[in-house]
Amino acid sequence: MPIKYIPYTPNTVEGQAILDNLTRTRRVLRYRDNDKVYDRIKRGLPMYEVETIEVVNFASSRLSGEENLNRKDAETQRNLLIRGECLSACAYLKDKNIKVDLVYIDPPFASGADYAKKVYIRRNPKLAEKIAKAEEELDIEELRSFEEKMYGDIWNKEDYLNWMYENLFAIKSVMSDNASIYVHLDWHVGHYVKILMDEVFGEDNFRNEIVWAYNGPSVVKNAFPRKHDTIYFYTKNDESIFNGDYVPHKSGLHNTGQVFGDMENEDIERVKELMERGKMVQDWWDDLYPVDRVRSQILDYSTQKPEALLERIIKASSNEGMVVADFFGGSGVTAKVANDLGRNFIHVDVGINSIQTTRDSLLQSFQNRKDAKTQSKDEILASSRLCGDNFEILDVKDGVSLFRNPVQTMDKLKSLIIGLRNEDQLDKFWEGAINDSKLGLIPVYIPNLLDHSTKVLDIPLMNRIINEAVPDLPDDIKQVIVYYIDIDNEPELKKFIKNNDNTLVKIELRDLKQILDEVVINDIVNYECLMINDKWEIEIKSFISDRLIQKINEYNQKQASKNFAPLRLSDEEENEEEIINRKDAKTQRIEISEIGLELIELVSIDCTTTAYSWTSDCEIKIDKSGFVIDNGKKTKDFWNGKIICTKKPLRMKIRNIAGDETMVNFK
């Protein structure tokens, strides 16, 4: 349940075209769903408990205690990575009176596609050198990786527009008076969302429909290839920041006599100045390559956008020291570029993979800046006051964050509800049914975590259950179970059921969070911690991840039909000659060694506290090529299964290659 609701006024602009007015021959496209969405907006933004997971202060390691204290006192703005939905993140920002000056969002496109993050098996530290040598002659990129589903971009238009309508109002409520917003979409729903934005922000505050054109392969056979996205640029008010971007004139300054003719000297100098400045970028951007053309930026994250695109937007509509927010942050490109350009950032996403990817990318960016220039203490302090090599990771406790993202939570729910099974005779409204010895078949409703409109069990949703879903059930059904994440005024809801349920079917309400809270998913870590030469050495002896092993087994079963002989690249008994001699084996099977260290992506040690949010005093990350990233600094060393700290370790966090984190306290 939310702690409270943060009020915000749906200040629509009168006289705008709205989708309720669009009537088709066979259906009416509604985005307010009989005023249900509008009523939720009037109720306010749901404010949940928010927990600080980690505080990252990269600059602090280069300053003394007193300098850090002074620096903390000087800070006025927090950089934030928030795991949660757009609405709940906006509720937190509004409650803390945090305003944003620029918003860029790249929300789902309602494309009907599933998006995945590529997961790479790391090298076994015991065999890293041998495997690296074998890989020079073997093409095993696909062998060492599989995909992990991130989210399903599957909506009907009405649900999608309901969701966007709420999100746009929530975002507007935390925008400063001179703020701008860029909404990145494509042909699927862009034209619908344009109408929503006219209503929410006002047609007079529309600035540009930007076309981002790009090249690349296309699978379209009966139409022209679709090779552009659309970005809608609006401002909150007339007074907004805008710094035009300029590119060189193609004509240059040659043939000046023909260009200037009989112009006065003063005018000639003015024209020369303009030509040297360049030509302002127009609303057709065909000079920015997609990320797959910029290899150094690739994070293997679906829908990732290039840094150059965000750089142009951030420079155009913000100044140094301002706050840039992305409420569908994905790979974290917006946060990284904002920080690189001296802006503060707020990154929001529902998936833990997004938070982890962004965290690691920011740390590496901080380290790159440090390596590029040796900063004095004064320069460090000045840089930190401007944008800060620091950020907090917050987790919104909305009851659905047990797994890495809503898709995986939905996939797991059926196995958590004892006895639940699919029933073809039931409408798709019901997730399945439980077979009870006394009551017979009991249909079960589970809210769709991908659809925010079903997250709160309220009177409109219960009215649908009573008057639409239950009457369509077979006649022998005696009871149904309705799970909820949040419930709006439970006494009033039960009173509504009593007064309006004319069926003979009993409706039982159950809190879904009670099921989720009882489940703990942890990997098994076997380690040894020793003090050697005044330093603490932690060696990971073995690592077991049942969930990942299951995932790999499913992958291998799909490959079994190809009748390929397994190629073991991780077995400690395998020798270099055997690996290389089998270079012609065309298998895609993945096998993991008994010690399982190939499944580890990051090891972080907290030497500061065990009671509060995480502080990573030392950490190593193993990249997809097997090389170690030591506290944000890239190396060409293979991991040896160890991590060394100068201070006594108090607790350790290990992240596996799919993003699950396991924490252990040292004795």
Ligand SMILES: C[S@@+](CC[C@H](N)C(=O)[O-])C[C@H]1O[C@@H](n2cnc3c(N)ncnc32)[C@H](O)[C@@H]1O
Given for the second form:
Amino acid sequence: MPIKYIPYTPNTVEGQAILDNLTRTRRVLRYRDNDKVYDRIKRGLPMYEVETIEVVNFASSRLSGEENLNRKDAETQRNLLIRGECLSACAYLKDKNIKVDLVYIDPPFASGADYAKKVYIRRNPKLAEKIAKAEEELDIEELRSFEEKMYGDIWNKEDYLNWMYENLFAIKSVMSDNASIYVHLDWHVGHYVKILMDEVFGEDNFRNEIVWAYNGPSVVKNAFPRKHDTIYFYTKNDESIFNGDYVPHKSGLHNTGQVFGDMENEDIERVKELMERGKMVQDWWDDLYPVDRVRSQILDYSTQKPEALLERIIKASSNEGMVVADFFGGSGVTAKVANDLGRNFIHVDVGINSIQTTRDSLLQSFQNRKDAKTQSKDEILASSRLCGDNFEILDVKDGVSLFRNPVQTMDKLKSLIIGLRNEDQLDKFWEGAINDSKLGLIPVYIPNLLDHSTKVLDIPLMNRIINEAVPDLPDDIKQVIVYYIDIDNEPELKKFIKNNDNTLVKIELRDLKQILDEVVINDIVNYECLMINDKWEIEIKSFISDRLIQKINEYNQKQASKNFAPLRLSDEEENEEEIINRKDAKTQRIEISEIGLELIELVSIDCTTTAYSWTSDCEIKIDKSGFVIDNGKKTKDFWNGKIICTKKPLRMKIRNIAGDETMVNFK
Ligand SMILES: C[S@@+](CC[C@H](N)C(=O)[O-])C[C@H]1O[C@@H](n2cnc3c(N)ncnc32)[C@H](O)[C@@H]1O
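Next block, the form predicted in complex with this ligand, ref. the form predicted alone:
What follows is the entire complex, opening with the chain shown before.
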């Protein structure tokens, strides 16, 4: 996995207020006295190998080959879903000379929370009808589910701001000259980030601090409930697009009689015209509901923002045909709304779940658009040119893709290093230590996948290890293990250790990717493929996912411990709530059938190629209630374990309910 760096010259704007000006002695890129950031920015954007994993071309299935070719020629911009970090995605865009005209980002807020995704067990096709009936009778509202970690948002403020600073510079480097950027934050760090934005984009390019206010329950007891987010809007220069928006006046034209009183006719006409146009949207928005109040939009992605919010931003700061990018895309709302409004989109996110949610939601949106109007071929061509009902999914090969997202990969890694356990006596730089019978305690360093900068073992990091981390260790430590994902110029690094390491502690370097490579256990699928009446029918006979079974067992054990923890008799009355919880826990134990089909979320068949990126010629998705979504079209059918294609199937991809994908080639 070679890594190269794409040079870029991020210029801070002269004369800006900056955080801690006093330590900023060089008039170059330096935030506080932090050399780490300075060195990294100087080195460039980290560029990894990028693989196209799927091409979705929705219109093509309804157009002839020639029409598709013409259509391709007409395209000037690709719609992209990129799995990778913001910085590496920017490196890719910069390398390909792709510019964006509008950026909306809703990055982690440093909220101190860990975000989780609910994973829903689907229905066993053999019992689907029976289960549905039983559920109706028993009135079970809660579907069977457990939680999986998605991403962590626990940061120390200093690290967060350094990270944000780099991201803002990287994003600026791919913005077109007239582009705008909206950064969505809240009270946790918004005020600090505004100062960074002044520095990166310039105070003169500040446009608005938008307050998005909403109602909802609050846990805050000693202050006013915190019920607004803040969105900072900057542009790259004065020339940027701005289309002001109008909303209807709350009191309409009906009571005009009283309003106009004895006004002149001319004035009345002017007031009427203004009232008809509505009220100009100001920088405080209280008319947009959070997504949990717009049920039809919910994609089960925590932190999902409502479409109306993106619609307002995209309409205000871009025109049709322009490129809208979201580098922390989450559920893909920005991409979807951009596409609906005839803009091109670039969606970036580090989590596989975000890419899958966005992919599926776009596909469904294309299908809805197709259903909404019975289009002629000309109309299809026109609308696909405008809305581009196609996109590519790219995967940045940065070594973190194994377990769905960086948080889960971190957890997995810790469990894979045999004997590794927490050691309170060590500084938090070390992940823990291994106890060796001969060498005693061996501290272990693992790069933090949530902070990309630590993925590369380079001289600044090694400098920190030999001059700060190792000297601080207890005296009896003889050896440490340093894991890395990428190593920057190994011979030079070894020379650096030789010349600079004055400690007696041996530093052993180990490649983390080797541990990761050893544990890719695919799910196992048994199927039968038959040709029936000119069609191909694939029946999934059984599906075994060790990864999920392990998770479910852990979940059941937790439920069981809640259930059976002894209660002292005298406590029973006071602990009524606990008893109820325990009863719930008992009913929520998850059992998986022998055929295991309830662990499948999506089956996709590629009838086009086995050599290149994936083409989904037909697919079914099973939604969380067990209903089939057939090629993006919602149905009220339960899945029967089968999928039918009109062309000869070449390979099949199965996505389990936690997002792991397994591929099989047909013989
Ligand atoms: C607050 S959520 C975005 C929600 C989104 N606006 C929506 O409406 O669904 C933040 C997202 O940033 C992603 N993320 C975290 N660190 C990232 C990084 N360095 N690069 C790209 N994405 C990242 C997380 O996986 C998460 O999906």
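Worth saying up front: this structure is predicted, and the values here are computed from it rather than measured. The term rigid core refers to the maximal set of C-alpha atoms that superpose within 1.5 Å between the two forms. Residue numbers count along the first chain shown, from 1.
Q) Taking the rigid core as the frame, does Gly419 move its C-alpha by 2 Å or more between these two forms? A) Moves: yes, 2 Å or greater.
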